[in-house]
Structure formats: C-alpha cells, structure tokens
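This document opens with one chain alone, in structure tokens, the form predicted on its own.
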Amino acid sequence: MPELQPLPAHLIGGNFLLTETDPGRVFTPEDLTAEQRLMAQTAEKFMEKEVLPHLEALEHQEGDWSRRLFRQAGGLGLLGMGVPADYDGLELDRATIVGVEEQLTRLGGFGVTCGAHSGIGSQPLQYFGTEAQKKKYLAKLASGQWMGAYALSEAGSGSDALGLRTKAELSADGKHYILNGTKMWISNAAWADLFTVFARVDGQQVTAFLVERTFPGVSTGKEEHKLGIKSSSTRRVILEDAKVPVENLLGGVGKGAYIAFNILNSGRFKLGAGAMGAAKEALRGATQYALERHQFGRPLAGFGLIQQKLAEMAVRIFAGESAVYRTAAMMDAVFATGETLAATEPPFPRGLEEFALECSIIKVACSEILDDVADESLQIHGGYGYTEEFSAARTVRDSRINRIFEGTNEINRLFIPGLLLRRAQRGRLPLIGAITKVTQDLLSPAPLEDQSGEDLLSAARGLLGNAKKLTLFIAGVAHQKFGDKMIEEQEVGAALSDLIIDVYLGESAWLRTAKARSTRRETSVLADLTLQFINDAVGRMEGHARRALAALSQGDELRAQLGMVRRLLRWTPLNTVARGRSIARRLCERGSYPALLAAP
C-alpha cells in the first residue's frame, strides 16, 4: 500500500479518540441547504403517492409492484445518486443521500431492495470496475433498467465470509470462469439483473464476478420465508457451471476479500442511515397514536411513562442521526481529495476506506436504537401494536433484520478494537503514543477541575474527554496484558466497542449542538437532547468500563481502577424527568421528530 498523504485530524477514522473536535468543522443536520433538502422531498412524495398506498401488494408480492415501483424510483433519480454523471448517475454528495435513504426505509423491505441495489449491489462496479464494465452496466443500475444484488454470504460463511466455498475454473479456451456454488440470504436475487459474486478462483484466491442472470447456469431458487422484510426478495443463488465472460472478473483475480470489506463499509453506513429514518417514522407513529389514543379520560400523551419513551426515543434518534450526517461529510472530504488506494486495478478512493471504524459504531449503533425505537413504539400502542392493524408490528420485524445484515453487530463489535490496533501498527493512527500518556497522567493523577461553576453543556464535554481517556487506558491495560491476542478476548472487546460507541455518538451530538449554538440558532432542545443522551450514557460506559476492568485486574489493582473510573465519570445526574418531559410535550405539539427540532 502507498504511503498515505495526511489528513486533517479530523479526517482520520479513529482519531476522534485521540483528539477534540472543533464544532466548525463538523456537519450537522441543520447545515443542509434547500438544494439537498429537494432530494429528500422528492424522496418522501414519491413514497406517500406511490409506495405506501400499495404497501399490502408489496408486502405479499403481488404482481410485479416492487419492479415497478422500483423502475419509478430510478426515474426520479432516486437509485443513481451517488453514481457519477458520466454513467447517469446524479452524483450527489452523501449528506444528500442521507435524506433520501431515511424516506425509502419507512418501508423496511422497499427501503431494502433500493439499498441494496444502490449500495453493495451498484458499488462494487462503481468503485472496482474497469472503463469498459462501467459502460456496459453502470447506466442501467442507476437508472433502475437493472438492478444489481450482492452475493457473498453462503450457507456455511455467514460471518465467516471468507471461509466461502464457491469455486470458479478458468475454462480450457480460457475464455469464461466457470463458477460452482450456492449463494444464501441474498437480496434482490428474485429480481436482479447483475450480481456481484464472489468465489475463489482455483479454490484459492477469493475473487469478485460481475454475473448477469442470463448467464448460463445461473438461477435462484425459492423465497425464503422471512420474519420481516417481506416487501424484498431473500433468495439463493445457484451457480452450476455458470459461464462467466474473462472480462466480467472485477478487479483482479484475488482481490475479492479486499473488494468485499470495503463495500461492507459503505453498506454498514448506508445500512445505518437508513435505520434512523425507520426509526423517525416509528416515533412519528407512536406520538401520533398517543396523542389520539384515550385511557382514564385522558391521553396517552399525558402519562409520565409515555412522555418518558417519547423522549428517549427522540434522544437515541438524535445522537444516531448527529453521528450519521457527521460520518457522510467527512466521507465526502476524503472523497475529494481523490487520494486513491492501488491494492486492485484500477485502484479506488481512500474514502471508501478511511472512516471504516465510524461506519461500524454507525451500524451497531443505529440498528440497536432501531430496534428500541420499533419495540417501544409498539409498547405505546398496546394490544394494537401486537396486531397488523397497525405499523408497528410491521416496523418490530423489519427492524430485527438490521442487526444481522452487514456483518453482524457482534461481528463489527469486535472488528472497532482490532482495526484501531492494525492501524497502530501499521502507523496511521497514534494510539500506542496516546494510550501511554493517558496512562502515565492517569496513574499520576492532577486534582480534576472542578466543573461546577460551568454550564452543562461545557462540562459535558469535559466528561466526554474523560471518558476517552478512560477507553484509552482501559485498551492499554488490556493490550498489556493479552498483547496482540487481545482480538480472542471477546467480551473485553465489546465492552471497549460499547465505550468507543457511546463516545462517537455523545460527541456527535455535543458537536452538533455546539455548532447551532455558535451559529445563534434557536439551541434550547438541542442541548436538552444532547445532555439527556450524555446523561444516561454516563451509566452505560461506567457499566462497560467496570465489566472489562474486572476481566483484566483483580484484588487492589482493580479496585484502584474502578476508583479512576469513578473520578473520570464523575458526573451529577440531570433532572431526566422534567427533561423528558419537556422534550415529550414539545414532540406532541410538532407531532414529528424533523418538527420537534425546527426553530419556532
């Protein structure tokens, strides 16, 4: 790999552990200008028009709605909106995106087969395909003439993704692969037109295929009987002697395994972006429901209990959407450069690959808020809730999925420690520097300021620094200790993962806010969401620091530990009732999650 050029400290995947991050150059939900709030609208029209009212065709699959509506969205340009100009595409930044990707997943299954097509099954082309692939097939994806599935997983290599079994010969006239295998769990494979397949050539080196169903040998076969997700097709892809064209092979024999990770993190990021929208329009439904919804002479709206889900709905969505938008703009910065990668020909950006880390805590984080979000919607509507009378039964199943696509949430929890202890190896990011500072000044502790005469929102910030100070010598002490094995030991790990997760979203939406407020916009629920979401992730880290201590140290070393945890996360609890409440009422009287945050 070449030497890489340097980034700004913000720019670098992982460094926001080792840095603090100036407001200015973060970009927040609000900084979006009424050119890239127009896809997002056009986005919410076409699903109110043309998708919903025929959600329970698409929800059975009757006829052939999903094709048709998903031709309709290709027309509209919403499928091609990455996708450079030269090949028809729209070419629009990420932050843009964002927008248009939370619309098409108000209905989880459509919001799949548009995103799977437009991501992981379009992308791989995008970024990896010679001139002459392009040409052939890039126009038609992202006009929606195609559309494009991903073809990876297989019965026995789910996580395991490179123990893959599917094999692919070079034929005696050396003109075609043949490939050999069975594809699982793969989206759009009802309906697509071109897979990107992967297989190893000569059963060694894992290489990616560009595979039209028309090919010879390639069929699928039976709808898979799904718990969610109903309106997209989950089938398997049988490949017996398949004839694959020399010219299909995309970028380079071997470079399959590198091709498939790096297009995992831009699924992870998009899979996320997608899930704050199913979230926003479960909250939607919810405080809808609430507020119609009468018991002892009273709305809903009206109980403790129901404000209190209300609002920490809107609190999670907040801080997961602050991180989404936060992670799109600086993809876009490093896009930008143009700075190139040359492990395949042709090589891609670095951009695809720098904020890896970010796009994993984006995909556990958002999922996992997703699913709190659906199942306390359903909650609210009560017995109503358990019954496809209303959406929120649907919105439960649906969401249960994201938690497993992508890799799975454990997969990427373990993946955030090791890739920041690769690239400390490898000298991208200088972790072993900070994690012996941190430790020296936290073994060698100066008195902690005293905080109390700052306003909340600077002493969260403050907290926020401690508890990246925390995460750092909790991973010194854990690499000290297990060294490079440090990867086996899982639960240590994932309490690490956690820490980093709740860091990156608390930041984000300390940030945002900052940012509003330096700017003179109306800030007064912005901060109140900011500071309930630090709030009760002070309990979170406390517990996951403790937990992966007590794997590490024992007897008076690990009781001075804890002691340090204590007095890094020092932190007075905030009045969450009266908060939440605040937060609740003004929800019901915008009655949506985008209108609770607007200005008066």
Contents of the next structure:
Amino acid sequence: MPELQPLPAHLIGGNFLLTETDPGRVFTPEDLTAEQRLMAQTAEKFMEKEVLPHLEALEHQEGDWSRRLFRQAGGLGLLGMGVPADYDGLELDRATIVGVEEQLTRLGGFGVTCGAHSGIGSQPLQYFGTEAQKKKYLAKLASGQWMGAYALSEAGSGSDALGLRTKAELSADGKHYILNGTKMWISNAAWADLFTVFARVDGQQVTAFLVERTFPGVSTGKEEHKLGIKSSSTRRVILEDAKVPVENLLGGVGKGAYIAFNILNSGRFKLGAGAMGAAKEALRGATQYALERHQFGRPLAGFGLIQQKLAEMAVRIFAGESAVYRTAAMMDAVFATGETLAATEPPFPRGLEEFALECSIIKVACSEILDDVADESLQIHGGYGYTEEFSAARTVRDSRINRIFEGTNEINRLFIPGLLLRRAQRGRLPLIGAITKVTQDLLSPAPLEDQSGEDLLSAARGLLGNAKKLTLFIAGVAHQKFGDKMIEEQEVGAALSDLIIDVYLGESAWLRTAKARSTRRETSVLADLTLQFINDAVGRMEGHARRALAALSQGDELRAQLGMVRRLLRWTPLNTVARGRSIARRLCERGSYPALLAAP
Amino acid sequence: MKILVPLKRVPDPDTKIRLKPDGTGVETDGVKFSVNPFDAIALEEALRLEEKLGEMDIVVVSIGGEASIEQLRVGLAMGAQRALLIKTGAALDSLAVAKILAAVYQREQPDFVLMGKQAIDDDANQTGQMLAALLGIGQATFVSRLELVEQRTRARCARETDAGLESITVKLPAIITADLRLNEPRYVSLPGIMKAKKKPLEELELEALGVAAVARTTVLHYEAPPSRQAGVRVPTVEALVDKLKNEAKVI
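What I would like now is the form predicted in complex with the partner chain, since the data block earlier showed the form predicted on its own; can you produce it?
Next comes the full complex, and the chain you just saw is listed first.
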C-alpha cells in the first residue's frame, strides 16, 4: 500500500482534540456563496410548493406521490448532487449539498426517502463501483429515474452489523452468486430499483452486491408499521435463491466491511446535517406558535420560560450547524486531494474515511439536538402540540429514528474513543504523545493560565483548550488502568465521547464566531449563541469528567483528580437568563433561525 | 427573435419587512431578496415561447448595484441566454427606470419587451406604460394570455381588466406586461444554476448608456401600517350599523 501523504493539521481526523484550529481555516454557513444559497432556495421552494401540499397523502403512502415527487426532485437536480458529472451528476461539494439537503429534510419522511437514496443508496456504487458498474447504474440513480437502497441489517444483526447471515454462493457455471437471507428495516424498500446487499460469500467473507429489484428471487415484505417517518418506506428485503450476476459484486470478495463502515461515515454525516434542517423547521414552528398563541393576555413569546426554551433551541442548533459545515468542508478538502485507500478493488477515496470520528460526533450530537428541539417545540404548543393540528407531534415521531438508524447513538458513542485509539495505533494521530504531555503538564505544579480579566470569548477559547486537556488526561487514566480492554468500559468510553462532542461543537461555534468577527461588523448574536453553548457545556463536561474519574480512581488520587477538573473547568457562570431573553426576543422579531443570525 | 426581460431586485414576498427607525426606508440587512415575482412570470413566458417556437435570444436586464447580479443569475439559471446589469447607485422612480430601459431597448433592439406589470416593493405599476410611451410603440398591459400571431409580427393578448378579459392584438415591437395568471414560473433547477455560471453577464455603467437618471419624485417618509386593533363583538345588527356609520364612518 502506498504511503499516505501527510495532511495539514486541521485536516487530520481527530486532531482537533490535540491542537488549536485557526478560524481562517474553517468553513462556516456565513461563507456560503449566492449560488449555493440559490440552490438551497430551490429545494426550499420545492418542499413548500410540491411536498407540503401532499404531506397527508405521503404520510399514508397513498397513490404514488412518493415516486412522483422523488422523480420531480430528480429533475431539479436534487438527487445526484454529489455524483460526478461523467455520470450525469452535478459534482457539487459537501458544503453546497448540506445547504440543499437541510431543506429536503424539513418534512420528515420524504427527506428520508431522498437521503437514503442519494446517501447510502447511491454512494456504495459511487465510491466502490467499477467503471462498468457506474456506467450501468449511477446516472440512473443520479437523475432519480431509479431509486437506491442499502440492505445491511438483519433480524439478528442490527448494531452487530457484521453478524449478518445472508449467504452468497457462486453458481455451478460461475456466472452468478446465489443469495439467500432476509434484510430488515430497509429504507426505500417498497420503491427501490437497486439494493446494495451485504452477504457472506461461502458463509464466510462479508461482501457487497448490487442487486436489481427485478433479479429473480428478490422480493420485499409488507410495509413496517412505524412510529414516525411514515412517508418513507421501510420493509424487509427477501432473497430466495436470488441470482446476482458476478459482475455485480462490489469492491471485491470479503471487502464488505470496508464498504459498510465507510459508507456509514458519510451517511452519519448526512444524517446529522439533515437533522439540523428538521430542527430549524421545528424551531420556526415553535417561534410562530409562541407569537400567535396568547395566554394571560400576552403572547407565549412574552414569558421567560418560553423564551428560555426558544433560546436554548437556537443555541444548540447554532453549535450543531457550525460543526456540520466545518466538517463538510474538511471532508471536501481531503476528497479533493484525490488520494485513495487501496483496501478495496477499485480503491476508495481517503475523504470517506479520514473523519469517521467527526461523522460519529455529528450523528450523535445533531440527532439529540433535533430530538430535544422537537420535544420542546411540542411542549410550547401545549395541548395543541399533542394533537395532529400542528406539525409538532409529527416532528417528534419523525425525529426519534435518528438516534437509532445508521448506528445507534450508543454504538457511535463507543466508536468515538475507539477510533481515537485505533488512529493512534496506526500512526495516523499523535495521540499517545499528546496524552503523555498533558498528563505531565497537569501533574506538575506549574499554575494554569489565568483566564480572568480577558474578554469572554477569549476566556471561552481558554476553557475549550482546558476541556481538551481534561479529556486527554481522562483517556490516559483509563488507558493506564484498562489498557486495550478499555473498550469494555463502555460507560467511561461514553463519558469521554460526551466530553469530545461538547468540545467539538463548542469549538466549531467559537471558530465560526471568530471568523465572522474578522469580516463582519456586527457579530453579537453569534457571540451570544457561542457563549451560551459553552457556558452550558461546562456543567455537562464537569459531570462527565467526574463520573468517568470516579469509576477509574479512588481515595486521595480521585480527590486530586477532581480538584484538577475544577481547576481546568473554572468558569464564572454567565447570566444565561438575560442572554437567553435577548436571543429569544431577536428570534421572535425575525421569525426564523436563519434570520436570527443575519446582521441587524 | 429577441426578447428583453427586465428583472427587478425586491425583498422576497415571504420576508418580514421592517422599517428603519428614522423612517427613511426599509431595513435591508438580513432581508432575503428575490426577482420581482411579476418579472419572473414575464421571463417564464419568454422561455415558454422559446420552447414552443424554437431558439430565441432572451436577454435579462437589471438596474442597480452589484447585488442585482444575484437576480440576473436567477434569470440565467431559469434559462435566459444573456444578462445585462446597468450599474447605478442612484435612487430611481418609475420614469427614471423607464428612460434607462428605453436606452437599453435602443441598444439591444429586441422584438419586444416582456416585463412584470409592477414591482412588489413600490407597487407603482407605471414603468411598462411609460416605456411604451417613451419609445412610441404599442403596449399590452396586465396580460394573462399571450400568443404570437401573423408570422410573429403581432402579439394576441388577453388583458385582465375590472370588467373581465379583454382580447387585443398589438403590433410588435411592443411592451407587454405580465399579470399574475399568465403562468407559474418554473423552479430554478440545480443544473440550470451550474449552466448560468458560464453564460455572459455584462455590466455597464449608467453613464455609458448616455441617460441621466433623475428621479422626479422623492419619498419623504415611510411608515408601517398601524397594527390591527382587537375586534369588538356587537349585540345587534342595529348596533353594527350604528358603529359603521358613526364610529368607522364607512357607510
């Protein structure tokens, strides 16, 4: 395998934890060009004028609205945005695509149909397919003429994806693989024309296949009765002696795991990005309702506790969105190097793999932000929220799946420290040196830099730096105690993940504000949102750190470590009541989240 | 054939309009801007004529600052072949705009001009009519149906009037202004946006056109409409009539 080229510090996956990033190097939503915004507007109008009027029919899967609207979306170029121009795609970068897809995911199920198609449904072929395979199928998928689906899970293997049992055996004449097994919870199953199916060749090697719906032996089960995303189709895919031509084998025999996991990296990123679109829509609905609904002679928006909820939603969406756009551009930059990893045949782009950790962060953080935003939006709607009169109830049902599919949030929380360790062991991330240095620094009596007296944003950056040190220190303590068995200590691993998630989101918000400060005259709202997020994160981080350390140490050692936690996370609480009210007031004046951020 | 379609940059119809505290104008920071919806209808009609009759030269033109390039790009993305920006920072009224468009008309020599009946920001509904008068050519305003007839030398138009639909035929070249029901503009497709990047967009200083843009009207003050007062419930029809007569003074 050829040596990988060294990447600049800010483009090394996981390296944000070990270094500080220059704000000039991050991409932020404020950097979107007029053209990129125009593309998002097309999607916004399409959703409003075409999808919204048919929402009821879509929710009940009446008629063929899903297919019709899907094709129409394809005609506007919304389904092949990331596909190379050679295969009738638009070859857009992720930073552009994110803005468009945020609009497509505003209305639950239809967004899942489109996302499952252009993400996990088309990307295995796009990134792992041969020229011949791509020629045959990719343009059809990019135009929306065909719909794609991804079939990995089985009844007995959900989180344990590689526990799959579907078998593939070469036919006697060597021309076909014969597939037998049943795939579970397959998005788009009712309508998909092409499935990426994972099966074990000779009962052993996990391998991916491109399976056309019309191949003999391929059928789907009945529609699952789901809690939400009812507009989307979810069924079993049944393979009974399904005949798949050998030329439809994807990436090489036994290479299925590379495909499955790397496609899920990208899928997790897309899921998180889409969740931000849905969250903004939920916040818009909550804001509108709070302005219109009067109680005790005032609009709900006039009450402190409602303002607090609205502000909290905006604060968390801001941080999630900042992390999404930052990561999108980082992935774009590594894709742009054109470097490939030769693990599969043909080799696949390095960009798909480099930020697996960041993709997991985004999946977990954004799906949980969406769930909380949806829940609080329903709460603001009160009794009406519990009925179907407003969209709040549907949003709660629709959002819930995001914490489950494409790797549960629990699985992803375990991936995060696991990936850090693995990258360190493979020499892709100088983690061990960083842990050693931090541990020495922290145990030496030298005083920490004093953050008092500086302006709040500088203090916030100092705090984020200390939170990174704390995270590395705890990782070091855990590794010292458990060694490679650390992975079994799931609770400690998840606490580390939660620290890392808050660090990444907080830092992304901070970098975004710092970047805007250098180009815009007025950034007080961005600063307010950033400070509020970091302020709230301090309490959460302290809890995670204490929980982890209490499980790792005891007695005097523990007491000394907890003293260090206090020292590192020293932070004078901000007046979040006043700041929250001011954020909510502005949100209500402007009516929506994006307008909240615009200059005054 | 060549069709000239003027596009005006206006606040998006869905955006919430806020006034500057001193009443000198509308707050533009943080406001989303769009192509004037009636102008988009005019462009859509030009594109449909092209689809029906074969290749045409559709030129979109906007007057204003660099920001209007955004709207011209939308026009190109929808399908226009070429865009022209007449650059000026001056405050313009309908007549000033009509004079500038007249100069653009002389420069471009189109077969006709297809434009919105009015812009949704000032709702003046004057520019099309003034332009026709300045050029001494015919006009068909408030058009809800358009057809080219007699070897494309005339346009047969249905005009929406208070009395109903009026059918007229106007000799080309002419100024045709689009009403709401003429068509439903297409979406700006993503491939369209990509193609627009490669289409020519010419920027021209107003002075280079040889017209002076002098507004003859001045806006003194902007004021938001009063917010709606709470309603009252009246016990009887008599009380209602009394209130309408004596309080509201509308009957």
